[in-house]
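In the block that follows, a single chain appears as structure tokens, in the form predicted on its own.
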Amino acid sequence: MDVVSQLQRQFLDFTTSLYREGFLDDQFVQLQKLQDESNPEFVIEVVSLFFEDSEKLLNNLSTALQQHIVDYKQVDALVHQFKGSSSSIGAQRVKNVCVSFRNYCEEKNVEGCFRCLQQVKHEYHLVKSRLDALFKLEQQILAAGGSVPMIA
């Protein structure tokens, strides 16, 4: 098996484990359609601005869930924008998260909504190492001449 088509198997068998373990869902393959030739970059540019906008929620998350009197309202919009942008691009575990997280900003939980944000915080980080190594795999396969294979 030369190097591209070993690549490319690696590339299927990692892409199918992000869907197996609830990484991603349907979502993520619609988002790929969305690329071709006109736009080769485009999964990889959608992907990296969630990356942007998710860690200024996180960091916007943390500070509203530290102060003297939680404003509820406010965690919520922002876990409501987080769930948003991870459903947008397949996250599926990040957004089941969310769902929780907006249980515990309606009954003014805060011990519960800061458990949902570790949790959040750990699933995020789970699935941008994922899809940072899934986007190195497809670069490989780039450079090595290959095309990147599509999930049926």
Second form
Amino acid sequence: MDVVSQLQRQFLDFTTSLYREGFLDDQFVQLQKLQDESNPEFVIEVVSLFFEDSEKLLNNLSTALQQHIVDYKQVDALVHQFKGSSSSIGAQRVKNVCVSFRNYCEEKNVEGCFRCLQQVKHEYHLVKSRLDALFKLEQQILAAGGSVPMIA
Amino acid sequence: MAISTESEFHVLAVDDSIIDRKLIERLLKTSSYQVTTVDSGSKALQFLGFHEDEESNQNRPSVSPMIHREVQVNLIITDYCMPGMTGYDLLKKIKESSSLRNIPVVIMSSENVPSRINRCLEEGAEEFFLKPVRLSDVNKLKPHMMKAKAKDHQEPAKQGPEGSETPEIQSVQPQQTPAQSSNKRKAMEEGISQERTRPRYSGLAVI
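Any chance you could show the form predicted together with the partner chain after that form predicted on its own?
Let us now look at the entire complex, which starts with that chain.
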């Protein structure tokens, strides 16, 4: 198998696993459908915005939960934002943690919130490293003169 | 930049999330609409040339009347949950305005709350989309814009050079042509974009 085919195989296997393991959901497929020759970088641009936004959100969440008197409305607003952005790019596991996180906010359960913060940070880093790897694979395929296979 | 002589619809998208703005912009441009995105309800009203009768919030009052005449917005799509002015507040302001009330408004929300949906529809929203918004949702927009244009054509319309689409209500057609870039225009957007549309028959009911 030549280099391009190998890379393409790798890419397909990796992508399939991301969906199977729930890191990504159908919304990510929708994003890819919106990418074309006139906007060849669309997915990577949106995902980059998501990464930037998420780092800020996570910092703000840490700060908010470290206050003596936790402002649950503020925490909830931040989690709501995170839930929205992760949902918009198809980061399913991150989104799911946000759902639980909001429940703990409603209950004003500070321990539950802390646990969720750790969990959401963890899930965020997992999906980020996987998406970084995915984009890297894409670049390798393109650099080798191949085209990136699409998952319908 | 090639200027298309086809009639095009101009959609104003309002969302405080930069990710969602990028997404909705792409969805709308894929459907061949001109797009302006803003990050708040107040900026949306500013862009629309909205004037409060009491205190004016306009920073550049001398420019506003000009913007009002040139800018043509055929539909407003707005997020519901925004800090400050919510999408619902924006909807109300638009429907209360004699100059803006004929512009169709669509609400987007990540939360499926029936009472919220009903309230928006009762206030005059044409559609309520659950996020994440998809191409199939955006395909529902055209009939509303066509209808609004038809309503505004009480007098004979000034047609564009190619005698573009007649203002009749068409059934929803699939707009997905992701491979086509020839008739797409790159709309400027960054915060408030001063998108200048060509002067032609107005989609806004200016009173």
